[in-house]
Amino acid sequence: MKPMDRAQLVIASNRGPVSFGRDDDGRLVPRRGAGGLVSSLGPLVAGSGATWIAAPMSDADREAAASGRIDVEGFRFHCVDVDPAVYRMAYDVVSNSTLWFLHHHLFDLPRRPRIDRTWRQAWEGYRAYNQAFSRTLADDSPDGAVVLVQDYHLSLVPAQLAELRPDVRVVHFLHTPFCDPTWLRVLPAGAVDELIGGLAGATAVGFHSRRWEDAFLGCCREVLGRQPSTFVSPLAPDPDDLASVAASDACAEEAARLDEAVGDRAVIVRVDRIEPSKNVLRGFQAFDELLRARADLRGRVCFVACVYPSREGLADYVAYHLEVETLARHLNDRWAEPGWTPVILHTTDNFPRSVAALRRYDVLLVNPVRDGLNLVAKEGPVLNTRHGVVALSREAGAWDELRRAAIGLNPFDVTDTAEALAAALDMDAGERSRRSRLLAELASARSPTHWLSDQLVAAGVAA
């Protein structure tokens, strides 16, 4: 297998790797994205002459955007033109409000989705959305270039660059869980072709599980009576950037404040984003009835739970947010001693003070209804300096290589997950060592440049 030149790697993803502001004077000034992919990927393919293609955030990235590709923060970066009402169709009503509940099982189906005319113009929107995609990369690619194409918001991207450029290899990664073929049947016949051919036109298709891999080729022979080349490959978290944060100032000013919240006692945690898929609600309820039932943990036990917002531009995700934030209180009315308070709650993004509570936990809770993989799982054993627990819902796609150490349960089910929570801090010292020291190997057993070159050689390139 012949080793690719990395100026004939183009990636594609929906937010890049930098973004646009302004300064004092007026002018753009670039600044290094946020994300679980940019900080993966990032570091990977900075300097190395690839191409990066995302959409615009804002107005400075529309502006930056019309000076076509530019060298910025090591990429050779460019922003696609989108108009911004065909961007808030295709990422508020397909991407975030369609897809994401399709492949996370999240609708309520009494009652979602609601597919009608404006549901069929924002699809329209998508599929322009996808086109501007497609047209900029086949401009930019060079000659027989390997396309990484991240994530659901690309799903239309491989077929179409296949029309416009035979020549480009397309490696299609979708980091989120793909739906079981009942859920597709939601979606109306015209869109389903689209999705699923549209996957189907790449090289390959690549999946953090093999679950998800399975769901997607099931929908594949039920819509295509045929199977594209798929391959499953989990991302891991960076050990050297997770080290760096870990030792830095801000880390242990927050690591400190920590400490002084909580003392002695053994902390539960929890780091996420508010949104329904991660199941937020049903782990402080799972505190709840441990509390409940367990009066010798009352004042004994604090739940630190940094979670931040997610798509606040739409309603579901808002009405979710402040349930959380009641539910916590509402705890804390409940159980709050002197001295004492069961839940700290963090509502706003701050990563040091996530590294700091994933290095302090005795048990790490992470129980989404489903997720594609979820990096926290992995991110915590790497950083844990406790012998730390992880209580994990057997829904995420990190189960599949965390099962041999961690304890599972059923996110749907509060009092599973109240008794998972009781047997990791009831374990003595020397099962939560093997535990944790198992934890850590299993998480570090891959590095993100394993998972590049998994995409490579998918697209029949050595890495």
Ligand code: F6P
The other form holds:
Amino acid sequence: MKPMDRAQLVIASNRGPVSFGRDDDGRLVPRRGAGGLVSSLGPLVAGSGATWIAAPMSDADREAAASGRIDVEGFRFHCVDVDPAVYRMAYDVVSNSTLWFLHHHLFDLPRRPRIDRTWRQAWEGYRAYNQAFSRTLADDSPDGAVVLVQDYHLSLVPAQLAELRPDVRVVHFLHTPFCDPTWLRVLPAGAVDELIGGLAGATAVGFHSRRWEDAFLGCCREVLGRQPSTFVSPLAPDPDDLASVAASDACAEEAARLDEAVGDRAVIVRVDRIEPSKNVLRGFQAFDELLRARADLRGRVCFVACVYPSREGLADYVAYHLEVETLARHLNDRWAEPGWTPVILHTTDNFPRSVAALRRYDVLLVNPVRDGLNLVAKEGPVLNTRHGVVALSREAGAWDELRRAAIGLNPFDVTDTAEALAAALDMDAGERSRRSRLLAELASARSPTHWLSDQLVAAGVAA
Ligand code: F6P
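Mind giving me the form predicted together with the ligand, seeing as the form predicted alone was just shown?
Everything in the complex follows now, all chains and molecules, and the chain you saw is the first one.
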């Protein structure tokens, strides 16, 4: 296998490593983009001469897109030129309201999805958005390029790009779960063919968990009658990046604030986007049930929820955000005592605060209804300083790797979740220490470099 020159590497993702703003003189200036993908892949491509292609998220990004490729942090960045209306159809309607709900099995099926003429127009928008990426990739990819396409927003790119540039190797990596074949039937047949055929156009398709790979292969057998090449490669936290945030003044300030708020009480922590798949509501309901069942814990444990807004352009997300805030308030109304606030809810994005909370937890609650991986479940054990235990949903991809040390829970079962929290809080010091050491070992067994290498190997080149 031939080692690959990183300048031949091309990455495509909806959200890019850079977004643009304006300085005081009105000039466009690049800023580091948000999100787990960027923090994992960004450092790996910095200084490599690779190319990264992403969608514009703002007018400033769109203006920057018009000026073509830009050199930032030692790689070439190119914003795809997409019409804002097409982008909204592709991102809001198809990617986030249809494919996200489909792959996470989130639809309230008697009501959603509503597949009508408007939805069909949106699907055309999704196709056009994917096509815009494919054209840009075809123009920007050097000879012998390996193109790493990230996530469900760009499911049609592999087949489209194979038509335009049969010489490049395309790997598609899905960060979400993949729907079971029965759920796929929710979509119109034409969209199903395009979706599965689009992904199967890749040299290989990657997943964080064997479960999602199996589901995808099941869909391929039904739709295509064949199985494309696939691989499993769970992403891992970047320990250096986490260590530098943990050592920052901002994190120390947040840690001091947290200490003041919780005192010497036991602390349950969650760190999540405010997002229906994350199951924030059942987490609070489980805490409520725990306090009902265990009078001895009242006044002695705090639930610190560092949750932050996501996809606020969508009504479902806004409504969910409101429900989260309302339920947290109800719990505090019901249980608070002078000097004890049972639920400490933070709803702004503050990474140093989340890192401080992950260092401080006695129990980390990660209870998604379904999750491609859940990087927080691995970041927690890498950062934690208190022999904390992880109460983890068996429906998260990270369960595959952490099951030997985490306390498993059924995310749909509030009582089971409350019992998992109780078991974690009651655990004796010896068992906590054994589990937390094993958790840290399992969570740091791989790094983002392994994940990138696996994609290159799947493309048929040596890392
Ligand atoms: O979980 C899939 C994922 O694409 C993550 O990689 C990322 O953090 C998130 O979803 C993207 O969300 P957004 O819609 O805010 O870009």
